[in-house]
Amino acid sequence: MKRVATVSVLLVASLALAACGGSSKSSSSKRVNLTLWAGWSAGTHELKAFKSLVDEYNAKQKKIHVKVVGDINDTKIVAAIRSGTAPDIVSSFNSYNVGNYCGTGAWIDLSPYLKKDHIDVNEFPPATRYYTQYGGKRCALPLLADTYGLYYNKTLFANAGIKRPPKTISELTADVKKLTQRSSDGTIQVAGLDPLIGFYENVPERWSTSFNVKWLKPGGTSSDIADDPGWRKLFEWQKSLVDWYGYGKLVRFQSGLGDEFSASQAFEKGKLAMNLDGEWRVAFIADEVPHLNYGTAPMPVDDAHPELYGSGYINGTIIGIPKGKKHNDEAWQVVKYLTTDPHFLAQFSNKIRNVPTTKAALRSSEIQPDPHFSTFLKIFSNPHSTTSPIMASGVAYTNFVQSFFTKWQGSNGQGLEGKLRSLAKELDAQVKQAGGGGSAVP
């Protein structure tokens, strides 16, 4: 499901202070009761599925019992760590704040446990290895992944005489214009694609893979965005498409669309001919509009980089152990099971249609075949797929870029180069304030 992170760079110091407490190991032979926090909301099929599979784990052995608590986000996690009330195990919907958790020591380094149990981290694909560590510490492991691609309405495509999904940005632009339907006064009735940043899953990093952008210099500071051709192309293309629609018309169109995670979601209701979305939408469509005639494909890419087609943006749920808890060894047994057991990962993937995050699980015969979902398995395995930069400032880094985008898309479109140079300087200042940079995104 959608991954939202809200922890600010201002909380990094608080996490560092909270992480100074020690931890002890359990010596009791009694069954250990552990609490695990998860982000899935109460009543959702995701949380029900996760609880059912954790119950299966509880029934398989007699040493540990895990209680799952849902409706958790990064803000709650940080607050609990600061107050010393964190649970035994925590999971987050995304990797944006791994720089905070690893860099401050708020989540313990799992490397000694991995080494002791002879778990090769290369079993996890490259992007997930990157976004579960920071500063030489692997304080998290991946627990299923989100992979983003293009959803397209086959009926609307056929009506417009379009035979296949677009592969390049120029094809995407042409198809958007063919598929968009307006009333006589110019009001948008059906959008070929909504390009506004901030709409549903539209954030800069999920479009950045298509344009081969560079987030960071080798030293970990911000890339000179003004000189990076990928960034310039992304900004200019997105703005040109917004202007073609009319910024005000797009805003009014969006105001009449349903919530992203409701049965009135715009693509499901036929109000969008194409949409950037995560793999979980396959499960939502199967549940809410099973007769929808649609397809899935990789996102179109910059015409100058056809080799990128088939790749996409990757992120996903991570899991770790807060510092200062009494039962780290038992908590590790649970984390190990949830992140490396092929049966668990395959069954969980089948239930919520997120991508399994080990090579063994990806090859598992237990994965139920689905042509819509298989697109995302291929994107996940593509060597050109990328993720967000992991920074000491956490989600504040990419949020800053998104804030710039939302101002730019409604502007007059003048002075882009100067604005991008200012953005790069502001990002570097933020990195310096947070006390650390990042490493190159794979």
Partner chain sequence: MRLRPAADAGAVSVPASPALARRPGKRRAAWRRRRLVLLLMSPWIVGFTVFFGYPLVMSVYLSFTHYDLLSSPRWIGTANYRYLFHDDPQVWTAVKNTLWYIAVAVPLQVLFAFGIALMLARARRGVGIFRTIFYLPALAPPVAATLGFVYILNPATGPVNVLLGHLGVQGPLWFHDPHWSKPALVALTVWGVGNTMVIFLAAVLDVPRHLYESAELDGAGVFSRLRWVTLPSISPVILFAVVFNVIQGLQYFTQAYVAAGVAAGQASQAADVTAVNLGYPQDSTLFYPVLLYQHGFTDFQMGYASAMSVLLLVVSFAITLVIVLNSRRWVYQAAPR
Second form
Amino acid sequence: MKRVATVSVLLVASLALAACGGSSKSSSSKRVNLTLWAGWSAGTHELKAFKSLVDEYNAKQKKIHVKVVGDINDTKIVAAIRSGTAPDIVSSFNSYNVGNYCGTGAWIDLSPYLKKDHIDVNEFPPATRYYTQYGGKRCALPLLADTYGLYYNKTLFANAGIKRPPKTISELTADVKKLTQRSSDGTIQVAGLDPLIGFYENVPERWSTSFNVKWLKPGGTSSDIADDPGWRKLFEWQKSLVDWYGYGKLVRFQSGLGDEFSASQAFEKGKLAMNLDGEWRVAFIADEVPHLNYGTAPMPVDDAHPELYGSGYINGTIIGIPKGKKHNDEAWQVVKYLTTDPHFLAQFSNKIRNVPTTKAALRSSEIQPDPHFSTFLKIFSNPHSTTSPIMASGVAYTNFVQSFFTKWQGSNGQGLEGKLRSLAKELDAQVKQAGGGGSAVP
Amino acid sequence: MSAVTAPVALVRRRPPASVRRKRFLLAVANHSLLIAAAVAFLAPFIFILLTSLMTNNQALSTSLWPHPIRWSNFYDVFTKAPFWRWALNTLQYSVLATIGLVLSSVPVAYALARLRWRGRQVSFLIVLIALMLPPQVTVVPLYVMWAKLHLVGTLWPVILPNWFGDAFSIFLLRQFFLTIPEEYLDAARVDGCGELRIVATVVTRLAKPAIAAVALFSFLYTFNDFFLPLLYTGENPHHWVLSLGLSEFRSLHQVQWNLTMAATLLVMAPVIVLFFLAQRAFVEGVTLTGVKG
Amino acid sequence: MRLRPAADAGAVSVPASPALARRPGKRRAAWRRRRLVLLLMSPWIVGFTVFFGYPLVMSVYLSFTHYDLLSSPRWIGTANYRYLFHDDPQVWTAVKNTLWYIAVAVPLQVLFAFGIALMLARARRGVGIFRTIFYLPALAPPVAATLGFVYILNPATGPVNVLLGHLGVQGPLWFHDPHWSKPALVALTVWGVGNTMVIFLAAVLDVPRHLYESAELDGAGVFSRLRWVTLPSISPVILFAVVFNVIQGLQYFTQAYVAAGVAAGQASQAADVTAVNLGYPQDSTLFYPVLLYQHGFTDFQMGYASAMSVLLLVVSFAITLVIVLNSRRWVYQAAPR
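Please could you give me the other form, the form predicted in complex with its partner chain, since above is the form predicted on its own?
Full complex below, order starting with the chain above.
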């Protein structure tokens, strides 16, 4: 019985080999299968686009076959690496945990590979270069970046008699008030902009460039959140706008809106006149509501800092190799292709409308021009654009700030100074507890 | 007993009209309260059902009654998510865990209930303590242990511990074993049965209701379990059970409330069907847990 | 199903007395006995050692280390406990939330279960149907029930607020309001009170009729009968329900995790950072086990999470002990029936 099984296994194996086709070189029989985890969701067009481009890579060469698994988030990545069940290649939607990945060695250092293959890291734009390393280790590379800007509904703008998107915070505030529509009982029907932190893409760091905020004290790793005037302005302005709507009314309004990545997204449905969002929304709108009359612009900035207009927050998908896997060399080949091949980057950027992350790809003639999308390319290359700090405590750091902010926006708005002082202390204690420091955004 | 009831029965035979009216009013009040409470308890099920039949747009509106009625939501759930896989994983967890739990808990409960040995009281006390402590107390080192065994990402870390006795089942079975009359066991002993044979045959036969209850609880527990599957299989969707899949269903598949509620009903259905099939065993089992030993 | 009250009444007398064991045949029998006990107990002995004793000891050890599962644990003394008691801004919130939940949910569960059981015990018709209706929610899987409640209590489109709106009342924000999120979770718990209710019903029906009748003869009204007959008779069952539900309260996780995730995710998928949703809104549903999960299994601070579990161990032990010891004062010690 056992022998029969062995024979049939051999038979199947040889059949499978034969099926590999003409080029039956010895290498084809040793084709390495790699699994790659990605954050793009099976519910959207993005995962399909990524898979088709990876299949193109699979067809191009005979040594490596990559299988893509979607719907991955940082919690899954972290858990898998700790428990030794990580795939050969991982990618994360954002850089928040790089301090953790590089600092603990969960993702291996890619510098030796970069050196061996003579890849100049300066080929990657500055912000992406910063958020893929920590503590002297480059454990990740950027795989397209995200920049954030303002989406505005031109029809609603025209109805309200507004000619152009706001450039300063005071213009933004005035426009929001003009654009908001309420029913007779005060229920919000259309919001000019939903300023609540935690709504869709609305998190504190995405406003950081608008208010020129500083995360860390110069030359150190201790938080500057209590002393930096930018943060103070951001907290006070956001709170005053929330109070203008009425906190409860805003929460009620937003709990009736569709999911961010569903076809019922509120901006696409015309329930929001303006929305802070990433560049990928351009592709979602093209996919789901192609006739929407809208425009894109950089985020409005603090009236005292007009020079910041045009900049925005940058973050992006990062990719790396988890610790303790067997096929690091092959995995590196895939990572190298996905992060540096101009054709791949340009095609992928066209399909999901994320920003290409090498200088060559940014110049590539393959990039299809699109007026909505070019706004984000400009934001990306603006020298004032910035990202969030990479800290040893990983995503918990920005989470603390966000969780503080969500409490603040629902509070009575008193005692900001003292609250910020204790927040700064908590942030510092958290970083220390995580056993390390951080690095300031350049 | 009869000595007491006889005179009372005499008194009860014909209460005065005023007392009868009062009793009648009390009964009416009692029933109205019961009906009101029953409506409140049923309402969530009804709302879930109604929403599960709505269209996408309607689920985002304030209307309560589905119009038009979309039965196809229940079909869509299966195309949107690997529901069958989740169901199979759940079944695997439930069945393997329940078998192991019964096989390992019966002998322990028997030893604690019917054999007298030094350390028995202490052992039982330890079982009780294990029963009372939250699982979070031991979860970190256990996770480390399973990670070192490379079993995180599978369902084994949630199945295997059941094969080594479960405190709650041991407690419940012990309570029941205490009530088995000694004569039955003695009869078996006279017939020359060893204690092992007695456990395997006589006790098992006599304790059928208790074993059924334990198996039922184990099924329910595993079917509903969320924390441990989340911990051990969270990063591996291939091994997700229904509870885990359902919790991620909305965010992963970008669906609206109508499909979410359809999925919710589908997850509730097996338990409710099981309840109607085995109602007696359920109620008896639950009652059994409440009787203090 | 009537159970005989406890005790060793039924236990086999193993001939363990030393006088008998001195005889060689008897000694062998005693050894066989011991082997039998060991054999029967072996699953539990292994299970207890591997899945309980060992992790308990390890928890204590790990709580003095910095451990991220990637490199070996590094001894850091009491730093974790210092962070736990002095610096972690969320621990106090989590402790307070958990205590609040236990203090509110447990009495309400007992009250509702008892009230419904009493009504059912008095009902003349439809007892079976009513019992089924009240028991059904207890069967609903927690994740499913929670999803249902988050939808039903949606501030804008949920049926409850829509119905309240028709009555001219503006409903609360429920799972989106830090003042209402815990009450909403308590409502979910009370909805699932069926198990406790069935136990209470059995106990109420078990109260000997003659006790009521002699009380009635003594002129006791409905309420004094309740106070002096029903309550004392079922007090052991109430104690059981209290202890059981307090224990459940200490490990309250699933409903809080799912409700916060779904309610927050409904508005936000900001950067797909799931950990930030735990405790939504504003840490009001951040219960101790949820925080422990976050530190241990999303941040992977295994040392710190161990310190948290050691604290949980001490507290749950203390609470259970206090309840059980105090119970002697108010639980009616029934004479053997």
